[in-house]
Structures are given as C-alpha cells and as structure tokens.
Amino acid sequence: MADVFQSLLTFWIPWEFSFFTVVFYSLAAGLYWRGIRHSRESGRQISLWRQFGFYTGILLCYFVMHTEYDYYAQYMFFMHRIQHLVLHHLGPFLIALSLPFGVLWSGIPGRIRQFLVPYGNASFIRGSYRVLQYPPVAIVLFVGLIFFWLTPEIHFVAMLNQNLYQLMNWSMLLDGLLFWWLIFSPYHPGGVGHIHYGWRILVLVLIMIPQNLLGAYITFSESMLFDVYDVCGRAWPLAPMTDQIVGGIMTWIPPAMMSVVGILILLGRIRSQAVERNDPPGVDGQLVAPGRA
C-alpha cells in the first residue's frame, strides 16, 4: 500500500518543470480562493458546484501539462489526444461552466483592481475580446488549432521542440477558456455576453463537423500519418497503427460528446428563462429564431 501511494505521489513531479505553469495555476486557485471568502464576507454564496467544477477543471489541466503525464503525451499519440482534449475541451468547459470570473476578480488585491480597471476598459482590450467572441471567429480559432497543431508536418516539429510544444498546449488551454467562455457566459443583450444562447448552440453544432470528419480521417486512415512517435519511440509497446486509431477516437468521439452536452446545458437555460416569465419553450422565437433577443 505504501508502494502504491509512494508511486502516486510520484506520478505528480512534473516531467519537465516550468515555473510559469506553477505560477499561473497556483495564481489563479488563489484568487479564487480569496474570492470566495470576499464573497461570503459580502454575503455572497458561491455554490459547491461551482467551485468543484472551477477546481477539477484547474487541476486537470495542471495534472496533464505539469505532472509525468506530459511525459507519456509526449511519447504516446493517443495521450497526447486526451492531454489536448483536456485542455481545449473538458478542463474550460468546467471552468467556464462555474463562472467563475467574478470571483476571480473579487479575489484580486483592491489596489491592483484599481490599477487594472483603466487597461480592461481600453477600447483596444474591449475590441480585441469583441473580435475574438465573434462567432466566426470563434469557430475558426477553435476549430483551426486542432487542424494545425495535427497538420502531421507541424505537429511532427512541435513534438520535437519544446518551445513550440508548450506554445500548442498554451494556445489550446486559451483558446478553449475563450471558446467555452462565449458558450457558457451569462447572457446579458448588448453587454459583453450579448450573444444569444440559440446562436451559442449553433456554434456547437458547426464545431462539431469538422472535428468529427477530422477524427474520423484519423481514425480510419490506412497510412501512419504522426511518425514523430515511431522516430522518438513510444512509452509503450503499442502498436502504432492501434496507438493512432485510438487517438483518432479522442479526436472524434469525446469532443462531439461535450458539444452535446453543452447544448443541452444552454436548452436548459433557455427553458429556465422561459419558465422565469412563464412563457413555454420557444414561444418568444428563442429556438426557432436564435438571433432574436
């Protein structure tokens, strides 16, 4: 028993250390936490659910980019599909589900809210955050990373260079916080959350062609398309036709799996609202018409 709890231990030394992966972790679990105990001193509550979800969500993330689990993503490519569906899918997808983003900003020091205050309001943070919300754009950026960090010529040099295999997980942890951000964000018309949830669910839907014909591509390729791992060898004796069929199913499956059950958080939203003004469901247009506000 001690064994096994020696190993586990273990597991969580990071394979290559980063000081500003431990910095950026640790900073934001902090914040939180001294934004949780400003709200309950302000006579807030912040529900366990949805630090849970904030929590799992930052300590996923930090378990597949900072433990010796990087060390098998970077020698396995199915690890490698599951340490990215981690960080572009399922760690945001909790932490953007907890909202957690005025707790954050509750748990920063007052002067140096002060401080930021003038720099979050400049036009150019504002546009350049409208830009990146933009539907389109979204989709793009979400969609598009996947596409380039697995164009097999970029991804068998990101592999072997560290500097471009930590600027992928980054970009993918990012763009993921930003994407699952726009979808779970509450909606406010003509705020920064202006967009409506109907048009959120089209995003989620779109999303989902592209990654599904993508890990079905990979899934079902008959030519080994990711040689980087013949070349570096593998963490373990898996077979690399199997190692990249798996991989194509985490490409494939879970993600179109998380879209839909994004979707059905935003019907139940949707359906919430309506039953808040005593409306049925799609009265108002919100499923026929998702522009409408």
Second form
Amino acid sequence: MADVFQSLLTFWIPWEFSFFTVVFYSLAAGLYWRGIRHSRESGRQISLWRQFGFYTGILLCYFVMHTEYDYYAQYMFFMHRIQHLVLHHLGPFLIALSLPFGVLWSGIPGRIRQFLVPYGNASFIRGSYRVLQYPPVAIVLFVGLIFFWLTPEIHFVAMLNQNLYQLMNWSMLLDGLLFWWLIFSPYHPGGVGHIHYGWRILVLVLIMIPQNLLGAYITFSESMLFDVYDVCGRAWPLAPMTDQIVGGIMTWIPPAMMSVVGILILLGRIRSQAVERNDPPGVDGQLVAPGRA
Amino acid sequence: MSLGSLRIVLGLLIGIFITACDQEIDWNSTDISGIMPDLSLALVNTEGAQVTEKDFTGKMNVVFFGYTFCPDICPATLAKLRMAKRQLSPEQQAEINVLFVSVDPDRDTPEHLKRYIGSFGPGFVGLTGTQEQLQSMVRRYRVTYGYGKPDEYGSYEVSHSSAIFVFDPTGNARLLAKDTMPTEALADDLRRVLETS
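Having gone through the form predicted alone, I am curious about the other one (the form predicted in complex with the partner chain); can you provide its structure?
Below is the whole assembly, all chains and molecules, this chain first.
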C-alpha cells in the first residue's frame, strides 16, 4: 500500500524539468483563481462546471507534459499519441469550453492589466489573431501540425532533440487552444475572429476527414513508420506493430469523437439561440455554460 | 501554433540540414556531432571492476545497448559489427572498441557477459552496472530500456535501444547508426570516422 502511494507521488516528478512549463501553468492556475475571486466579489458567478472544466483541462495538459507520463510519451508511440490527444484536443477543448479568458483577464493585477491593454488592442496582434482564426487557416494549421510532426523524418529528430520535442508539444497545445477557442467562443456578430455556429460545425467536420485518413493509414500500415521508438528503445517490451496500431487508433478514433462532441455542443447552442429569439429579451443567453449546452 | 513558431521550426530543420551538409561527408548514418553528448560512463566490466570512459578513449568506441538473452536484435547487431570491422584494415580494426552495455544486470553477471562477448572476438567489450549506473547512461543518450513480465520459467523480455552510437577516439559523439543498415555502409562510416579524427 505504501509502495503504491509512493509511486503515485513519484509519478508527479517531472521527467525533464522545465522552468517555463512551471511558470506557464502556475500563472494560468493563479490568474484563474484570482479571477474567480474577483468575479465573486463583484457579484458575478462563474458556474462550478466552468471552473471544473478549466482546472481539469490545465491539469490534464500539465500531467502529460511535466510528470513521469512524459517519459512514457517519449519512449512509446501510442503514449505519445495520447499525449498529443490531450494537448491538442481534450485539454484545450475543456479549457475553451469553460470560456476562461474573461476570468483570466480579470485575474491580472490592475496595474499590469492597464499596461497590457494597448498591446491587446494593437493592430498587429489583432491582425495576426484574425488571420490565425480565419477558418481555412485554422483548419490547415490544426490538421497540418498533426501531419507535420508525424512526418517520419521530422518525428525522428523531434523525439531525439529535446528542444524540438518541447517545441512540438507547445505548438500542439497553443494551436489546440486557438482552435477550440474558435469553436467555443461565445458568438458576437462582428467580433474579432468570430464565425457563426453553423460554420464552426463545418470546420469540425472538415478537420475530421484528414485526421481519420491519417489515423487509418497508421493503423493499417504494414511497415514500421516511426523507427525512432526502436532506435531509442521502448519503455517496456511491447511488440512494435502493436504500438503502432494502438497509436494509429489514438490518432483516428478519439479525435473524431471530439469533433462529434463539439458538433453536439454547437447544435445545443444554435437551439438555445433559436429559443431565445422567441422568448422575451432579458434572458442571459450569450454565455452558454458547459453542461447546460 | 503561430506562423512565427512555424518559422522557428523550419529554421531549426534547415539548420540541422546545413550542419549536416557542412561536414562535406555524406554519412550513411545520422550525424550526431554536437547533438549528443561526449562519451561518459561509469559501469562494471566483465572482470567485475568499475570502469569509466577514460578506460576506452584513445580508440574509437562503438556503443550498443542490449542483453545476452536477447533472441534477435543483439546477436544480429553484434555479428554485423564484427563483419563491418573485418572490412577495415588490421590497423583500423585495432583502433575500435565495441562496447556492449547490458541493461539486464540481474541475469548478465560479469562472468556470463564475458563468455557471451568473448565469442565475438577481440575489441568486443562487455559492460553492465547497477540500475542507477545504467539509468544515468541511457538518459544521457536519450534512450531507454524496460523489462517484461517473467514467464513460468522466470525468463522475461527486455526492451532496449537498437541504436549504434559511434564516438571518435577523443570521445566526441559522431554517428548514430541503425541496426538495419547494410554492413558495407556501416563499415564505410566507421572507416571515415577513423580517417577524419
């Protein structure tokens, strides 16, 4: 029993310590916590569902990036695929669904916030954001990154070189946040980077197709596509083909499921918008809390 | 990811290709000069004595991780290294150590390892160590190993790196060769490392 407890604890020790990771996640959690306190003081309630979604999202991402899990992700292909499933899909999905950016913003100390305002409004930043959130660009980036890092030669150097490895994981997380924010941000006509829910559903359908093809290709490939796991050794003796098949399935099925769940949530929002239009005004329908959607 | 980071990725990749081309040698294996750290080890030899990299530098060192109960990859790779070595001149052959590091110290005692590695001829060195010693060495070269569950006879599989690391006589990491490459290509690379160091 003591052994299990100890290994549970030691599992949280980072495989490769990264100062940047610690700062990033502490800032995210700290600012969110301050933001929640701030909104409570000013009489706005952030539902527990939203808080739960946010904290679960960042905890999952932290877990796959900065614990012993990272070791398994480096030395087992299918564990690596699960890591990217969390960093690119599940984690950012939960974070974006919890609509955290207003809360995070209000968690920034007043003076720093004032200092940041001009940057947030700078045309360069707004322009780049608009480009990144332009649906065709967002789709190409989202799918392109998956294909890019799974190109066998690039995958080989990314797994061998620690800096490239870090870049790979952070690029997945940041793109995941951008993408799922495009999908789940509350719709304001004319808002920067806002498209109607119907278009968002189309985006979710479109990203599914190439991901399914790639996942199926890896799953059914009869040759070993990623030999870096043979070169570096696997975390435990698992047949290389089994590793590749499970990894292929992880690239194929769960991401498709995430698209489907996203579509269901958006359909829920479209319906509640339609209901609102028939209802007398005054109902707060702009922010649909996860769980209710 | 932003376009900026995409640029960084492309820049890095181009950088890797440029440094690879810079050497003017078209290696058959992957050039790891400056990417992987120098040879450094603290292990136990087949006499049961503690050794470090100082016992081996001065000659070119070819490092391979495995275990003697290994059914396929290890004996095949060691045999390939023996054949590749034989394609070099006798003087060059004398300048090469093949360090076979067993990551299965429970079964690979120094005596057992001595019998196994002895069959591959001169220049083949068997090494192993405690789990701490082995862990610190594999971590240094970003590889790993792991054990399967023992069967009813107590035998178990060991997963390990299939990479062949080549260090020049001063201990600099030079090449990462794959066990799947042709023997001639491997011999060619070993010869050129000796000639360029």
